[in-house]
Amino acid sequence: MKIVSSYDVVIVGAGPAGATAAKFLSEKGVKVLLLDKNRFPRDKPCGGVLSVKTLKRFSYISEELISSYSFGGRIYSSSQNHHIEVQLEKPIAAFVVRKDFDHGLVQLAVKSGTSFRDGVSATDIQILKEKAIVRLDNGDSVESELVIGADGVWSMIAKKSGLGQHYPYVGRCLYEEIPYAQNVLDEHFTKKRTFQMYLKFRGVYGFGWVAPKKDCVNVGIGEIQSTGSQRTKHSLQELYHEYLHFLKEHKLIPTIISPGKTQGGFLPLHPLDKTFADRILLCGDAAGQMNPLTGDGIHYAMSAGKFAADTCAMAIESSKTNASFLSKYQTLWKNDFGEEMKLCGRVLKMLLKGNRDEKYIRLLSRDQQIVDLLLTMATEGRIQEYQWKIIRRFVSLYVRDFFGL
């Protein structure tokens, strides 16, 4: 085993979680080597949006990283026979390109002084006393005070930690970013760029969306599935075609298609139980940080990495680099997304399972208070505010409808 080099910390994955924590560690004066198995600029299977408190807590996004902004949407029952709108007269949401999104936040951390290395995988750790040890796939190793495992959803970091790999659901989604002229789309879906959601599309249990940017729609269909289903990649493939025929033919996307290329990815569903051990702390898909209901993972992933970032620099300053003082981090995110991700994940249990979207989607179309309430309460993230109001209003309703008033 060769050690080439040593440094305060490595952080293996290089998407949103892992390029925020090495801005925020370098910015902090932390020798960081930031990795990732693929080369850079690089694709990643996501419906790229970004959430206006994304935008306001991370507000060095530039508007370069940003393709387009969304001023609505619609979420249309199985049936596609109930829908609710949303039409505002400022953004509720940004739409990135995540090839240039993720490069660009690369380029954000290199520039605070971040050692990154793309190309390159890690393939073993090994934790000491006095150190970590990251192995490499081309033979060399690094070492350091602390890694950050931001390496996706199969993490290696999780799985050879013991923390856990991984859960008794996952999301498997396909997506394609199919290219538009410009015009086009602002004739399509006008510069306001509503947004479209499907659930159950043909009874499959999950849903399908319609993100249109500046330049390409994006377009996928993703379900919900137990990891030990036998369900093969060939019956995604049929469903997501199945889709972009139902989309086209009701005009539903511009009809005109120059086709792009298809792509398919695995989501967490789940947080681990713990996210933390010995000189190790897991953050965005690699600790399941993501909002079930929506689908949106990057706010979750770029908060838990500034929080990690945080953790590390006071581990480092204070010579404290086990379990029990990074328990910290964990205590921060859940903090600001655990309760969140919680009530998401109730959310879409209830509206997934059985036909009761048809009911709940005709409901709410029908109270346009309580969308507002919900859509505050997704997009500003002040749940403790806004849950109680919207679950008596919820029941209210229902009441309502079930005696026929």
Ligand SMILES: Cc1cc2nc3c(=O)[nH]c(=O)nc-3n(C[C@H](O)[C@H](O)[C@H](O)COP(=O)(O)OP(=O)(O)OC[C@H]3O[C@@H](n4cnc5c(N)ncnc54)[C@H](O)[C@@H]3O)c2cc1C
Contents of the next structure:
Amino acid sequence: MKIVSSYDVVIVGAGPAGATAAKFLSEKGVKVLLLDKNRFPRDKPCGGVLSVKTLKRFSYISEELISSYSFGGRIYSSSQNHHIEVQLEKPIAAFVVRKDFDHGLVQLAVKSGTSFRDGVSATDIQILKEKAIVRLDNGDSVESELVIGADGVWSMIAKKSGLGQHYPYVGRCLYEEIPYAQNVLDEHFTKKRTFQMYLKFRGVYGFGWVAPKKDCVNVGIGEIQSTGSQRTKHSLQELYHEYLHFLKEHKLIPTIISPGKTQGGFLPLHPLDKTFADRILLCGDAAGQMNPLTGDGIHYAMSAGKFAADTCAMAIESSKTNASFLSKYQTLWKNDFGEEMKLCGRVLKMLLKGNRDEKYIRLLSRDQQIVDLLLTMATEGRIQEYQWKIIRRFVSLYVRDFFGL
Ligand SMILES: Cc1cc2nc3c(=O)[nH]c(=O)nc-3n(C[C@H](O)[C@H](O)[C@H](O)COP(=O)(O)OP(=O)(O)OC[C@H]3O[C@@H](n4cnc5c(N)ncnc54)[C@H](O)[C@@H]3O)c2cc1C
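Write the structure block of the form predicted together with the named molecule for the protein whose form predicted alone appears above.
Following is the full complex, with the preceding chain placed first.
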């Protein structure tokens, strides 16, 4: 084993979680190595929808990293007979192209002092009393005080450290980024670029989306599985083509499209019980930090990256790198978005069970105020403030509907 260099922190994976952790650590003067198995700029399966709360929290995300903004959203029930809609004067979300966005975040980390190595895969991790060692596929090894596993849904660091793995608790998606001339999209979607979501398309437990960006439309469909045994037999490929055909037939996307490349991707559905161990922290998809209702993973990945950076900097300063000290990290992210994840998971289950989505979307479509409250909660994340207002209003809607009022 050849140890080639040593760092304070080695971060495996340069997606939004890893790049954010690297940026904040480097700004604090910590010596960081960020590594990724892919050559950057690299693509990542994603809808590329970024919530407004992410832009507020990470105000250094510049306009150059954003493709376009969406000023509205529409959610359809599975029969498409009912829908709820919001149209605002200000953006409800930003759309990004992941290849450019992730590369931009890495560049910011490098500017802050991070050493970045791409095209090199971490294959193993060893935790010793005095240091951590990460082995690379080129035969080299790097040592550090701490390791951040930001290596995505199939995290090697999570698996090898015994913190767990997500299989079979993953959702699977197929999507395509269809290129169009900007004027075609301006005409079809207007500058408002309304986002569309289709619950339980053809009854499949999950949802489809349409995200119209500046010069492409990201179209995808995801199936949310909660256990291996509940897997459905249909082919996701067939479902995707049926969905695309439906969108074209109903002119929900411009009908003339050039054949694109369909890609697959996976989403974690639950956070791991433990996201820290001696000398190790996990963040982003590696930790299962994902909003199962909205598919919003970038916000949690970046937020967790920031919390991991804060915790690592404290650990290094106080020379405390054991699990007990690093548990602060889990407290930080749980206090910030743990409740939100749980609540959104419950709402998703409630919406997708049986054909409840028909009833709930029909009810919600009658009360714009509750829809606006839901949107504010989703985009601003102030869950404690909004959840009881929403529950009270929903119960009153439900009761009024029950008595035919
Ligand atoms: C189809 C689809 C649509 C989605 N749509 C949205 C959306 O619209 N909005 C949203 O917010 N989220 C969306 N998500 C979720 C979002 O993509 C993820 O939550 C987010 O990318 C997590 O960031 P991350 O940094 O944790 O991991 P990733 O972005 O997955 O980055 C992990 C990195 O680790 C690297 N890596 C892995 N293993 C190793 C190794 N052994 N050695 C070195 N490097 C390694 C990978 O190359 C990768 O670059 C979507 C996901 C999918 C699959």
